[in-house]
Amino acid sequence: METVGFIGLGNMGAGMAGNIQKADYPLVVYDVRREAAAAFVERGARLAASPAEVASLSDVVFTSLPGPKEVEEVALGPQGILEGIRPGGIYVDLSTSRPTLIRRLEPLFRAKGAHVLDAPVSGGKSGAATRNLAVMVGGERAIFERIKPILDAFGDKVFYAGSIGAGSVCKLVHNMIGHGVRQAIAEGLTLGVKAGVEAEALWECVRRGALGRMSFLHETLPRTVFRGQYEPPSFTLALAYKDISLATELAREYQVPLPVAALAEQLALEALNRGWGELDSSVIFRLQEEAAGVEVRAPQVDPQRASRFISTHPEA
């Protein structure tokens, strides 16, 4: 059984390292706060004096750190992981960091005969403690397969994303979409409350409707956008524009600012002016694809695959 090194025993790292230890992997730990490692040492882990020592004692080294600055310091700094890692060793960064950084680190480790994966996680502190984490992994697939049992020890949704840096790209996209959705929810709920509806009733309507069922992610996205096919429509762009225009009209009546909704309305209007009104409302993706200079296509993806890692409320 591989010896696992873990650097960074904070909110996320402590939970993940704890689950690795529960899976009976020999564990070597390090944190700048020695007290953070105490519970692990009491349960049999070995305490290292530096990241380099962790790497020298381990087959697989994980880092869970606040951000790119700390990742670079721990990986490349004095007494860093690169200094101590052995040929054949594997370094896995679990932090939410820059794809460009892990892509810069990988050849430096490869020159020493070591391997690098990026594997940021999603699920929060409670998910880290309870093994309810999505793990998005980038790097050499053979190395991913080799250490997947360790990843499974702390994540219940382990996903191979592609080459080095792909995991980090997925995590940043995931969080960016999450923040955008959060803003849209904030706009909708403030509008609804100010227009006289109880917050709980609003949320029940949202949760039990198509949005709450995440039908766009489960069904519409793989059926339309991934194939570039917007006929036959399940909900036309013309109808979507009508609905969002009614919402922004209501917002003006109650003086509720809706920056995200206003932008969505203007984009829908632009798409209508292209003559796309009778196509599926997801045709709005075409405008973003044109602006970005890329097409979002995955014709092999079916709804079941697309929804594999999406949790929905059982009542939705």
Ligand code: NAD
The other form holds:
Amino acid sequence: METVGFIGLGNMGAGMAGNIQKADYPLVVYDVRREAAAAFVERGARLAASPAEVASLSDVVFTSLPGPKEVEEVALGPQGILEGIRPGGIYVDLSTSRPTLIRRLEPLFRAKGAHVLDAPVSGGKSGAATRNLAVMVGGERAIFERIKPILDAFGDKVFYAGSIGAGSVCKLVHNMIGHGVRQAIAEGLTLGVKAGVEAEALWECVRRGALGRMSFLHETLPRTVFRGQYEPPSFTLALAYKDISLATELAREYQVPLPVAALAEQLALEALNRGWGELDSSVIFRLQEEAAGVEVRAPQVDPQRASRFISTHPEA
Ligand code: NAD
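Taking the form predicted on its own as the starting point, write out the structure of the form predicted together with nicotinamide-adenine-dinucleotide (NAD).
Whole complex next, starting from this chain.
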């Protein structure tokens, strides 16, 4: 079994390193907070004095650090991973970091005969502790395949995303969408409560509706946007515009500012003025494709397969 090095034993790292240790990989650990390593050492891990030492003792080195600043310091700084890594060694960054940083690191490691992957994770501290994590991996596919059993030791949803940096791009996109959705939920729930509904009832209604099973993500995208096909509509843009303008009207009545909803309403109106009223409401996506100068197509995705995920994960 490979010897695994782990640097950064915080909220996420402690859980992931714990699951690697449970899977019986020999472990070498390091954290600037020495106390973070104590429990691992008690269970038989070796404590290293620097990232360079971790790398020199390991076949595969993981980092789970706060962000790009720490990743750069630990990878390239004095006594850093690059100094200690062996030829053939593999460095995997699990942090949420800058895609261009890992793309800059990769050739420096390659020059020493070592490999680099970026593999940010999603699932939170509890997911890290319970092996309920998505792992989004960028880098050479053959290296990914080689270390997949170690990734499987701490992640139950391990995805190969593409070349180096692809995992980090996926993770940033994932989180950015999450922040936008969170703001939209905040707007909706404040409007609902101010308009006289109990918070719990509102929450139940919202999560039990189509939104609660993320139908746009799982069902609509593969059926419409991925094919560039908005007919036949399952819900027309004209009806969607009516709904969102009723919500912003209610918000004006109750004096609730809705910045995201206001933007969504304006975009829906623009799409309507293009003459798209009788198309599926997801056609609004086309405006963003035009603005970004890119098309999001994946006609090979089977909408049936995509929506089956939902029936097995009703709360997803
Ligand atoms: P954390 O602050 O709890 O852990 C970071 C660890 O790195 C700490 O133990 C810290 O002592 C250590 N560290 C910092 N600088 C170091 C250095 N120079 N050398 C060695 N060790 C060093 O952070 P976290 O919540 O575990 O997050 C880690 C990464 O995972 C971040 O990039 C974060 O964005 C990402 N992430 C976090 C969550 C979450 O819910 N917490 C979820 C998904 C992804």
